[in-house]
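Quick heads-up: it's one chain on its own, the form predicted on its own, in structure tokens.
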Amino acid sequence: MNRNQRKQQKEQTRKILLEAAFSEFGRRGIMATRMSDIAVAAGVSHGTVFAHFENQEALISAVIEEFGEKIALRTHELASQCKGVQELLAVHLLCIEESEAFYTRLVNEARFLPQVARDTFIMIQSAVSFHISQSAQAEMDQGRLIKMPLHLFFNTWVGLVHYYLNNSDLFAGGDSVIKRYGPVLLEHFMSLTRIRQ
């Protein structure tokens, strides 16, 4: 096997490990998943995981970073097609729903994650906040939304969504919270922030 093939094989193995970790983190919990669980899920030896990731912290950080890049790109891609903040918030819900199990674990366990992983999660939220805040500011300027600090607008929205995700066992009993409650949460939030004419 030549050097180029070895490099491709190494990259492919890393991708398989990241996908397995993403799935296992969503299923078991981020902090509860062991490196050996990832190895079994990926169908590789325990040593192979450590050949790619020095420790659990490095693996967690890599998974969250890759997830962050994907959700930020997806949000950016879909945001450019939105006509207003309500559509953008619907896009935000769609992006969460696409990775709901993992995202819920991320929200639930954020305070317990290694600092590097927490920083990445904050960057994900900042990227999403940027798009939502721009759209909200435009509608506030047009007199369509109640004027308020943008951080309160975003944090109220995220707080509402995260509350339902944190309590998914109560609200959805194993089903998708976003699928079941997303439209209701969106309409409720808009009724609180929209100027009635």
Given for the second form:
There are 4 protein chains.
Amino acid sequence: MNRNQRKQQKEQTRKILLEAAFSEFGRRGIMATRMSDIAVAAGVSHGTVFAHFENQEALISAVIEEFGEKIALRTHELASQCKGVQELLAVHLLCIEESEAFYTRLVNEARFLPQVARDTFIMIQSAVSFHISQSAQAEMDQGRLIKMPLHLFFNTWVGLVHYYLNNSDLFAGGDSVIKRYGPVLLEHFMSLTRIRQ
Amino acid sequence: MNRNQRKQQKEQTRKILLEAAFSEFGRRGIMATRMSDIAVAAGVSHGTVFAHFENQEALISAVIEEFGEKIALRTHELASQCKGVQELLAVHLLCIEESEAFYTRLVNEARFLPQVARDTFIMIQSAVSFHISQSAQAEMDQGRLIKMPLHLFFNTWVGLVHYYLNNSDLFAGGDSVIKRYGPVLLEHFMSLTRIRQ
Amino acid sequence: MNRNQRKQQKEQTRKILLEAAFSEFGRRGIMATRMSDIAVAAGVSHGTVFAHFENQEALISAVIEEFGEKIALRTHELASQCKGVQELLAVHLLCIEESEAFYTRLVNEARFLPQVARDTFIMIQSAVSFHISQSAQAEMDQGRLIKMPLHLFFNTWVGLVHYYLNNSDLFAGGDSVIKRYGPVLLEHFMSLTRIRQ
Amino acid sequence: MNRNQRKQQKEQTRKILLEAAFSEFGRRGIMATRMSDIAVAAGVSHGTVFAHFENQEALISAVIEEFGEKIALRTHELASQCKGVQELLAVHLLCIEESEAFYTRLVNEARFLPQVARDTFIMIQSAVSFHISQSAQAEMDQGRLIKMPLHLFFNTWVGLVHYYLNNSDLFAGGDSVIKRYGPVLLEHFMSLTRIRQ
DNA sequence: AATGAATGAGACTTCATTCAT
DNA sequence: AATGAATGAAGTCTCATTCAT
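Write the structure block of the form predicted in complex with another copy of the chain for the protein whose form predicted on its own appears above.
Every component of the complex follows; first up is the chain already shown.
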């Protein structure tokens, strides 16, 4: 049906736009990306962007929701197969690395973005937090991790990772800072929290 | 002398401008503050800002240098009277708290600021790092801290603190996140790194 | 096709802008014309000017190239049908008269304009010089013109004409100085350089 | 007397300002020179300029009047000792060369300057014209110069000289175009107008 | 639905001019 | 009379958003 085709077509363009925005956001920064940059990257006209998103804020929110959910989902997915905390953290790093450029921008700019963006970001954190905290609690109960408030356990880990992301140019000079430092960070964090026997 | 009066007057205005900028940067963000915001906050005309700073970048750099150095100096000053790592970290928190809004913006936006700003930021970190690392090394040697690479010790601490700063609205809802969480963070971090006897 | 329509529309606006600028340049002077003057004269919004020309310099260069080339071409075209020097100089005057206001500004301001403008101006002069010099040489060889270095022949002529253009308000009070004095200047110049028999 | 001293002092500062402006106008162009440039060049404060000249236009007019008269006078002075047209033209060139930078700017920008400036410029031309025309008439009567309307004789000469001044960068690349081309121009012009025997 | 030309609010910057000392 | 800090009007340019096709 023509009606259906149109719908599909529209959905398709929207998808292309979201992906282009995701990529540009990673490259240029979220707030520093112009609407026209996205149009160019998506290979559509400038006006088309506004046919799909009411305004800039809506687009930013949509991108963040879309990819936020994807990242959260992916984390869930991988996390459910994990056995211990260490494995979970490794998966966390893997998920970040898969979208490192975008994720880094998000961490950096989250504060200045629309509330939706902020909420989505929190949602991602929650997804990760849920699994990690659960697993950490278990290992604490088993006497394998030092006992501490779960939020501090989580925030120390995330703070450490974000710190490296935020300073990736200093640490990795354009390369993936997770690829280069991820294992070190993981090992370090575990050595701080693991109970030595 | 008249000459001196004038010089003083100009210096005074410059100081007012720097302070206004410092305050506005803390409130609105560094890049998000318009030159006219600063003029209004300082109670001078728009043109006056440009009589004191060649352009926006020069103003931003000046503010960051001015207050960056002040913060670094203050850290040095207080740090030299400290005895152990824990006291040092407490002083670090104190120094941050004294300029919390501005410092938070700096942490957040450093990447997008002129090179001078970035350099100044690194200088602040170095001032802190110097004392903390030295002291940490000593305590590791004395068997009071778990042995680990100093940069990881430092980065874990800073990462944790910055994480709370970055999410201060979440954690403290507008209040000083350092005031509210500083002691908890310090205690937590020490418990992770202190050798239990 | 829609594509073509759009292209045409844009081309049309660009043309209007160039013509508006050409006219304003002639009226107000090239450097003294503001971008907004051109927008108003063209009947478009301020921003539209920048949608067509990256910046003021680009616009100035484009106008000068566009009309400079047109003038040079027109000179070539008319000149190639001329038989003698006198006819050529008459054609030269005609070409100037066709764009007198703009040409006068160009002569006056060429020095202060972007290099492209300067180059274009030189190109116009060259186009004229080429024909005139060739023809003058021939007539000198035939013993009909006093022998002299060709560049002096040319520069004396151009200097005379430009002098009247530059002082057109004095000589013609707003009217075309070429219309009023052209024939006189031509006759005078010929009488100076023609060999009297 | 104190009153007198003050007056003298004021007169002195005014003179310095006029000379500084004259020099800056020659270097940067008349319209392109900022009031502050002149203050700096004169070694006085920015405000002092306005204590002596109501506004920019008044200053420009004063400079042009001052030096216009000086040049006119100097031309008169030298001209009265001249015997023939050729000597007069040589003196004309000499007078121009003595203030070449300023004179060139004046020629170039006269059209865009306040009416007073324009009038002064005309006055200079008249002073020169007076002597040259008188002398030219005499030589025409004596059969040594080709008979022609005096204004055309004069305008051809001035047009030629101004053309070289206007294009001095092309012809002399920063050096004095009069020094380099003056003699050639003079010889050429005379050869055009002198009666060959 | 897509297009892309046009719009105009808003930011930075310059510089002649004013004014208190 | 001189000073120089402060002023603010005016100009250039950017870019999110609108709209006719």
